[in-house]
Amino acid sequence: MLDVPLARATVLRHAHRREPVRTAPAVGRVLAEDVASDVDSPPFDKALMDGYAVRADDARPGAELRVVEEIAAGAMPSKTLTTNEAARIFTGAPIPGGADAVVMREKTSSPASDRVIVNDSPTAGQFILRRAAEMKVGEIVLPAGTVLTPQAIGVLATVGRAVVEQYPAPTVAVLATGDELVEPDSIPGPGQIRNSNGPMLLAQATAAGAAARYLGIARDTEADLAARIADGLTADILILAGGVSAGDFDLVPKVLKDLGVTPHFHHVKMKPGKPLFFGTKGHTLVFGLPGNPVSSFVGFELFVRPAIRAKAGNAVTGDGIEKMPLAESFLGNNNRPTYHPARIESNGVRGLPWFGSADLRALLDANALLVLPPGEVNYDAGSTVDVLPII
């Protein structure tokens, strides 16, 4: 039986990214590529505000020069400033030759359309954005390994990129197993519940940035879990809900086995969640969760999610795991290390009501694990303890 941390080490060892795609960009994608600039940004050296182009010499408080042109965003100058002269320009528009401060409009007056009074005492270069100043002509402005975000997709447009090298998002199928389970649209008969654990792990593998597939509930019995999985196999992440434990309706592994799938651990030293499998096929990672709810989601969230991030290009580093002080005292005793339910409020951490890993509700007001260590605990408000923030 493996700890967290090296089950998790397990998993990434064997999460290889995918390969990557030229298309357009997209928000959460990885860039596999360096991308450099092909244009000096700003092209020019360009006006911050609507105003009047000067020589800053000349622009003395009650200055009054002669407005040789007008200037507006798109158009190009056509004259060099002289002495005491002004253009009028406006925000974006190229600085004129000569000019090197730009007065707001609002420190002037206008005695006559081509004449300009000037209430201000001007730097040289006010108000003025230089050429290139925001990026050069080949200055690499997104490093292979940057997540896309709007902002990066609109420098990227800057840059002339509509399309470009990124790690496509993994694919990830999840099936939930067991003869007592009908789907959430059914009304539960005789020994039946309605199954929770699909929906959940679709929602959090999609949260995740999967593109993520269900496959319904597999019976329990082997040609039936057999053609699921078969399935599911051609997914880059199989997750798999519930029979995974020793007992006799629990199929999975032995079906698994059968199906080519290697293991490489069946049960981690952990609270809720000890009987979790995992194993490869090719660069497919199939996930056994436990059927309890509550095992399920933090599961996917200690070795489920990690693989997702690594398999869609991103570097997985750390544990995630932060130290926070405590809101309130708390007292626990527990066999394995054990993932808590709890809530980061602005005190701290507080540690919620939990009666096991049946009970899903717990984690409605969860936005993160206490990390407790095996044994009893008595933490007093204040004390430090282990926290992974979940989302």
Given for the second form:
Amino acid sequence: MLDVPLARATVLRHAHRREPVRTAPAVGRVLAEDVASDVDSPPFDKALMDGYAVRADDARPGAELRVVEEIAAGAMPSKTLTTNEAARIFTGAPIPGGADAVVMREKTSSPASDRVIVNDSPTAGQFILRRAAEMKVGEIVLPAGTVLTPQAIGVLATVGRAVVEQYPAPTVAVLATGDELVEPDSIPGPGQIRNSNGPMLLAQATAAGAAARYLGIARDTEADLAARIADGLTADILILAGGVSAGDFDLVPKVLKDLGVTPHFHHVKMKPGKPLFFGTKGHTLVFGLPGNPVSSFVGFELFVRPAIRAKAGNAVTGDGIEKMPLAESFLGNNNRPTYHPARIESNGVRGLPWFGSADLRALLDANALLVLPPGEVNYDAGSTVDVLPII
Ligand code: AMP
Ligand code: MG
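Moving from the form predicted on its own to the form predicted in complex with ligand AMP:
What follows is the entire complex, opening with the chain shown before.
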């Protein structure tokens, strides 16, 4: 049986990123090309205040200057300032030749429309942003691999890139399995429960940056499973919940094999979620997560999230585990490495009360999982533990 790091490495070895596409930049996507600026920004020495462009040497408190023109944002100056001249100027407008400072309007008075009295002693360069201070033409401002944040999308606009090479969102298909399941809008009959994994896994996939599609509930028959799985194999990643353990109705591994999916592992040394299947067909990754909701959730966080990120063009490095002090003492008692719902607070991390893999409600307060080694260990408050933050 593989341990988690080896299982994760196996998944990542098969998680090839998608071919880049050339489209309008979309938030969360990863850039697949180096982007250079096609402009100096700002394109000219630019006023950062409304006021008067002046020659700093002329402008001392009480000096009266002749206003030779008015320059609005979007206009170009037509005059070069000479001794004791000023130009009325607005934020964003180009600084006229001869001027080397801007005096803000609040520090002036205007005895006539063509005169200004300065109440300031400006230093040279004051309230001027020099041409190309932000970026130079030809300079690479966004290297390949950059995640397209809103501000990156703003900079792409600055440099004239309405379309860029970027890795598309991986497509993810989610299939719930089980004769006992009904959808959330139904009242469960005797022996039935609601399908919580379907909506949860769709939400996890969407939050991880995938384009997720729901395939419904497959009943525990080979025919129904085969039809829905065949549909799901058109996605970059197919996630199944349930039907992967060793019970009589756990048909998923067999049906996957019949449909040409190559199995890579079927069990992982972890709790919850030991019977976790991973296989591939072509470039499609197939995850069979155990049906207990916390097992599904944890299996997704450990294996599916990194696969989505890798397929989306991110460099996936490290296991995400951080060292943190325990805020309260905690008794660990497990036969396998365990991922226990936890909450990171200002004074450390706290293990949450938890009834095991069927107790999804315990995750409501969780923002992390304690990563505990097997064995009975009594951790004192303040001792350092491994923690996997969850998003
Ligand atoms: P399985 O992995 O199919 O053996 O299911 C393990 C447990 O998880 C059983 O108690 C199932 O009823 C439950 N379960 C399976 N699928 C879901 C689901 N989609 N939503 C909620 N519980 C589920
Ligand atoms: Mg089942």
